[in-house]
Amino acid sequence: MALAERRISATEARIAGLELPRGGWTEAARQDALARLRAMGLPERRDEYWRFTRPDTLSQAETPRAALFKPEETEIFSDLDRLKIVFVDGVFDAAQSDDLSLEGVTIERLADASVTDIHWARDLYGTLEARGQVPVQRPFAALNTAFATDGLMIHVIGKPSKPISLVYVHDSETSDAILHHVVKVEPGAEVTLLENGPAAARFNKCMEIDVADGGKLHLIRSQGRDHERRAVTHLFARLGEESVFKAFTLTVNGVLTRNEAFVELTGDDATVHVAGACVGDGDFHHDDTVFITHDAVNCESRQVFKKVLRNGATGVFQGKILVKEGAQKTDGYQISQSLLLDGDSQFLAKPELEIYADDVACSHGSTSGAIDEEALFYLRSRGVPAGAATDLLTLAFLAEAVDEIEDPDLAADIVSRLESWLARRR
């Protein structure tokens, strides 16, 4: 009883500090999300899917302070031809953004879209998030759906000539940002989304993605820079027949980051790849929680996560593949690995398979270890300094995750950022 009362009290205290947007077609979804949030309550450390990560600083009413970080290099993706859309502490900044027009796609702000009488996102906002609450509750996602005041509605009807780049700027040490994006990819359409930046002192972001038959979506994210930031992000995706969704996330800083992904393959011959690479130093806690549901025939899923940790950093991976009855010829692959550069860091993993079909090929594995001493000796014996040799082996360890990025220019930019981060911390 005491635990339940504490959970309710903490949830109500968090809600009290927020204002529920009113009006428009999002109101029904917001009220539903608020009711679900109150019913489940914000997470406690005793919850099964939070036992490796302390949720208190994400759920407390007061925003933890996060010092602003002066970048030592140019912004990632800045050399690419892209449509740039900037949010400062969770608020759209028109002055720093490009015009929201691009062939093959329409882009609107959440606040503007929600007041229209008829809108394509009406049947999606909050819908995929609600589906993602079963069988695992995701209270922070419900909080987001209820209280998000900004975000984008992205409707892809063709093949835009350049990627859409969302840039999240952190400008206040006590900012508490909640963003909600909805992306719909029509049949045969294809788009690349880029995301980067620390966003806020505390950041809660939700992205609902619907990829129709034959559609393709590539998502590349970079989380980093401001080390004291805290973030919880959610991806909810639904894939149609012969559709493709590939997501990669790079994380190089942050005292606490929790990235959740819930993907449903509902059409035959669909493909989803969810990958991530992180490098953490010191007071760093990084949690990837992934749930992929196969509910169609001949679908493929890949989960590839690599974490490099040192000086007491902590990495967490919780990944599940669920194959429903009738989802024959499923090909599910999951790998989570950590490279521990000292004896103080730790990697906590919980890989899962749940299969109700008999014609499937599913595998999962998780390993944790130190630098290969023989490989290190080989490089040292050929004149490579110890620090540079360690960096080379670290990059080689991360390569399998980075290889999930199809665009070679984007992959090269990611590798360049990793090289710079490692070199600065030798």
Given for the second form:
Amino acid sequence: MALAERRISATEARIAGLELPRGGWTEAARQDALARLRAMGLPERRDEYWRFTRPDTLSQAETPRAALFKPEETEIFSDLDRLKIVFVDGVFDAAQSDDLSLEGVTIERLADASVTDIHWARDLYGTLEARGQVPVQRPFAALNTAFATDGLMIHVIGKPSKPISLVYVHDSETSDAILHHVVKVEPGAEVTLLENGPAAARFNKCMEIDVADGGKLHLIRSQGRDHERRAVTHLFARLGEESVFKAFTLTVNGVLTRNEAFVELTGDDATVHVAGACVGDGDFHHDDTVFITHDAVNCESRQVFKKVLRNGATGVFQGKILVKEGAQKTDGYQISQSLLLDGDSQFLAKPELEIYADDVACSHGSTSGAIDEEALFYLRSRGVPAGAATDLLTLAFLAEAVDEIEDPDLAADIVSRLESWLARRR
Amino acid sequence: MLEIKNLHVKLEEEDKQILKGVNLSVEAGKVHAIMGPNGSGKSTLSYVLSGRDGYEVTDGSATLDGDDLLALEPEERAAAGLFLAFQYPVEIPGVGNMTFLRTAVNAQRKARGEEEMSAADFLKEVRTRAKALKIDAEMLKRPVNVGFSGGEKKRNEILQMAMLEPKMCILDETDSGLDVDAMKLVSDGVNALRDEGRGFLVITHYQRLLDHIKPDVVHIMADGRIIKTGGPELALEVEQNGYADILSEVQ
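What does the same protein look like in the form predicted together with its partner chain, given that the last one was the form predicted on its own?
Everything in the complex follows now, all chains and molecules, and the chain you saw is the first one.
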């Protein structure tokens, strides 16, 4: 069979069991996305963008089984005053969720919102995703736009008093969830979004984000400890003048995670920070793939990714800063680092810069290393036992990523999860 | 207190003998100084005593109040009361100085079966100690030794020593990289810790540190052995005549 045909048949096999919701304002966008998906086909291992991460278990028709995991510790973010919205295996759970009303924001379910013909999200749903298909294809995102069964349409018009917290519960060993959120932050509005939980045995999530002039969005997520879960997630964000988008992701375990972010800085003086801390061992495979486009003057972007890998785990980072012609005074920073706690683990990194403006400051760095023996001895010579000293140095390694979280309570919650992970491995 | 007998040490990686039978006894309440030319084995002695990797003890013993130091992990030696002020204090990005100090103090207390120090008591103690060493709040907040000047690093070592209250303090070329004022500040910090229950081993190239920290006993080390022991006057002799005379005298 020709290669192209094989890709086509694999794609058709994947979508054969999925249903494209009909009617309402999303149908046209879904049909367009399906056409995009068919034109691209699902990724194969030979594809350059998937060189370091095998896409087969994400694209195959059958969902790989993932055992359920009930952690003993309290759920992250559960101590916060928040608006909680729960999805179980990708299905909205009204009984476990708070009332969706909160001052300064309107929140609707995609499943409800899409039955009407006119909706504010119409200009965004699938639009930002489609923009993100160039210059690199992201077929799982197109699949998501076409077949998403639910999600949230979050319209931020003010400054809600508390964060909106999306909780993804994994309750079936073979669940295959596809969620699509759209977030629109109006000029001057500001919100914090939280996401946590494994979501499903296999999770495909897409979030399209439009931050208007002067708007601010903080996104903090924690991807859940179920070791056998798989996830492919996409963030597509477009930022207006003087807007701010800061995202932080904690990943603890999970056999396969591919987190993509595609961000366009389209208004002058905008800021985007995308950060992540991940810790894993064994067959843990974690991939951060980030593409940031500077298309306006005096914008700042930061990518800070730290990975702690042990016992054969794999970390991947593919990060790009594209500075378009005219995007002067760009300040771009990219760092990806791994701490390999043993000789079996590996880190694969592909940092890229592509610059078409002459007055920019861009830096990137990628390192891979072990615990600093000098520092370890120094700590031990002061009485700190070897295990505790290693943990302290591991947390120190992760600190630059965690420091990207502005809210100290959220940062403390994230750090406590990292500490527990380390403590469980003593 | 510290008893070193016939200590022979070689590098683990290569067949090179560094210490060739060191004998030394430091009593509680006393300050001993070790002087010697480059490569005589002074720093190796301090590292071996504190438990750094890379050295192999081929013969001899080292005990602290009867505990076999060489059988203990570095953290156990610290909990037993041994402290090494590093010649080159290590920078640890991402670990706050205060966190580091508190972790160390409480780890040692825990190892000795003592109660951990409360946050309030710790803060009070560290502020008092830091003030005496002219270490400001900013320095306490910063990551351990990161961006510290040479003098700041050495003062930070003395602050750790003061907080940990060890029985036996080894100062490895604490004077290196210090200007006159910093040397005075560091020496005052050390002198403030001198007491009847505590021993000091001060390793230095130069006599000038010993003007500030007055030793009871001075040892001259050369080629992995202590070749001469005397009073403070021995340090002055080295200062005036160099090591050559002493070396030839012994040979």
